[in-house]
Amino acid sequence: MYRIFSGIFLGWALGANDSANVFGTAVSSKMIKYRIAVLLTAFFVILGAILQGRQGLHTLSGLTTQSQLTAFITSLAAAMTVTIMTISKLPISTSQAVVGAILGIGIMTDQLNLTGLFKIILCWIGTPFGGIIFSVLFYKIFQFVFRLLKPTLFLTDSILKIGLVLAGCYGAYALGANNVANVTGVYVGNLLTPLQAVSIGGISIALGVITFSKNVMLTVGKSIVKLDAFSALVVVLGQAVTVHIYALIGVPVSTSQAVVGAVLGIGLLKGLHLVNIKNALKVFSGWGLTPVLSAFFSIVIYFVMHLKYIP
């Protein structure tokens, strides 16, 4: 059962780098407070992933046959990268780095699904484009509701913040649903039954959430375009429905490139000169870097402890 903290401790990375930014444009517009920001987020995590986070499993875990051993190796390698990323306030995907790593166990064995892997790559295209059709229609929308209505300053106060909560809220379920697999997809058949994977995965991912997601959410919200309180919940909403539209697809994807996506596609809106193309093309690097790196240290890791098998 040691090889469970493996995936614990992707759970945690997840958390750390990719759930918090739910909240990331709400906090850095100081309408939410972090502290209440990291509990909420929590909490519907775990929610999301017990009540909807079981078709992903799948998924991830039909992409190479998985042991006990290649299932350890694999949440490891994609732990080691996502917290290498965490540490360096890049909010990168953590499917890339779970597939990643998945790609590389499946080099070593010789065993690898490739049509299920083209769906994944072809999922993890369509997300960031999604964030940006979303924000941008939300954006419209909800334009067009504000001018009709015409509401006081406080007033409209009062519903972004309220909205914040609620779209912040409604993110981290979708988060729950759909990320959980990356956490504990590799175990479900050889260590763990699906309602055990998404009940461990959702609580480890909640504790990263607590413990170490502040940096990469002030990344997400302040350094690629500077957003007021409106543009925030735009943001949070457009990537709360693209993670959750892939939930129920059941691909696993990132909301660092959904939440980015968002963020970007209120740049469009409202001039490319807010934009800052340097810290975005460094994002960008990240998400390149992430399943190569991945796939590297599961290779070593295979490698090295073949050398001499753990049983």
Contents of the next structure:
Amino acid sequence: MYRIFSGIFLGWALGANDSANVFGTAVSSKMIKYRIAVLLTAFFVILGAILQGRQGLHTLSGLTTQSQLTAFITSLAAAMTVTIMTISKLPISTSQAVVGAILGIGIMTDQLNLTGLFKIILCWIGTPFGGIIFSVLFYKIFQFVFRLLKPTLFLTDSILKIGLVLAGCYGAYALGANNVANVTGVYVGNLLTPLQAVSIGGISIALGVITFSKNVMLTVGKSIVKLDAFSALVVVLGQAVTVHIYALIGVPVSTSQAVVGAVLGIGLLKGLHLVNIKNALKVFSGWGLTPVLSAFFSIVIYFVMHLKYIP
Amino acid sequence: MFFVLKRNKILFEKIENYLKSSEIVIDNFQKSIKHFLKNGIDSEFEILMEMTNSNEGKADDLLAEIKVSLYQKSLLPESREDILIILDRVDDIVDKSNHVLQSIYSQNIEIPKFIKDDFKEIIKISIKAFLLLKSSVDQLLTKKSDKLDNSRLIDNYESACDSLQLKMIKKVFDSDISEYCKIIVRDVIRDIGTISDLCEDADNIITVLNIKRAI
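Output the structure of the form predicted in complex with its partner chain; the preceding block shows the form predicted alone.
Expanding to the full complex; the earlier chain stays at the top.
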């Protein structure tokens, strides 16, 4: 049973890193208190994981055959990668970390479902584009509505504040629904039932949100594009819808990729001179590094754990 | 206002009350100056001056309450800062009006007859500029304003005040009143001229805020 702890560690790391994608823009702009944001995120993550998290479990568990030991190694390697990137204050893709770790295991055991991997990679590529498309769409729709209604300053303020909270809650729900598979998907079939997997996964993500998410929250949104409240709302909603769609499809994707795509969508509408290219490139390079680093860790840990002492 | 958060509703009411208080101060200021130009510094002027000062104090208290609300994170950060700047400008105008009365009283200033009509005119225009500014602030908070008309008028009033200010100061220094009197009268004229400058300043900020708010 101790082997589940690497999954819990991964869930914690995921919560610490990815929660910034739902409330990061609002918290870093001081629209919502950090404390309220983390409590709401934790609650809705658990809800999303339990209600709609099972689809992704099948996808990940089908990439390679997992034993309890390899499931432990996968989660540990992914969690180490996510933690290192979190401490470096980079939003990263936990999905890429998990898949990278699974790849490493697949290489060592010579068992890898390439078709399944290809499907996942296609969805990864589609994620930032989904973020761009939905953010542009929502921006245009909301812009039309606001111009029609012409709300007063106080009404606009209230609408945006309430909207940010609701969008954040939806984003947290989508995060739980989509990413719980990353946390405990590898244990399904060898250690946990699907219900146990989504419950434990959801709670571990929530713990990460509550205890260690502040670092990354201030990076997302603030350092890539200067966002006003309206744009922040559109970004969170665009990201949430993208991630939720992939949750329904059953492919765990990166909320970070979705939010950066959404932020870039706003940048495209407002002019790319607003986009901090240097920071955007820094974030994208993190994504390239993540699966490689994670695969490396899983290979090393697998190798070490299979060393035998011969007197 | 049915969908406005409770905190924002309370803030809105406080700002409304503050603007009304500011208008009372300016109204008191106008009455004081009218009385002063007709009767000089007497007990009645002193009473009017004290009333202006007292109302200015009440307005300051209201502004302090508003600032506490804003610092407690009413409104989004971008709107919060802009509202604070605008209200600070209104406060500057109110303070300046009170300062003019106190300067007149404490320094026993006498406005020379040859600039009395100009003096009345500059006061009248300055108050019109303030009332337009107040209207702009009201419209900013309650609906989309017909901003440009107010801006143009405030700008015109400010220019008119500048011209009158220059004309009066020239007349004062061309006259044969004492050098000391020239300087203190000049200072009072400049202080009054500042009122319309502050109105234009605040109006420019409102213009920028309206542009920023546009989605």
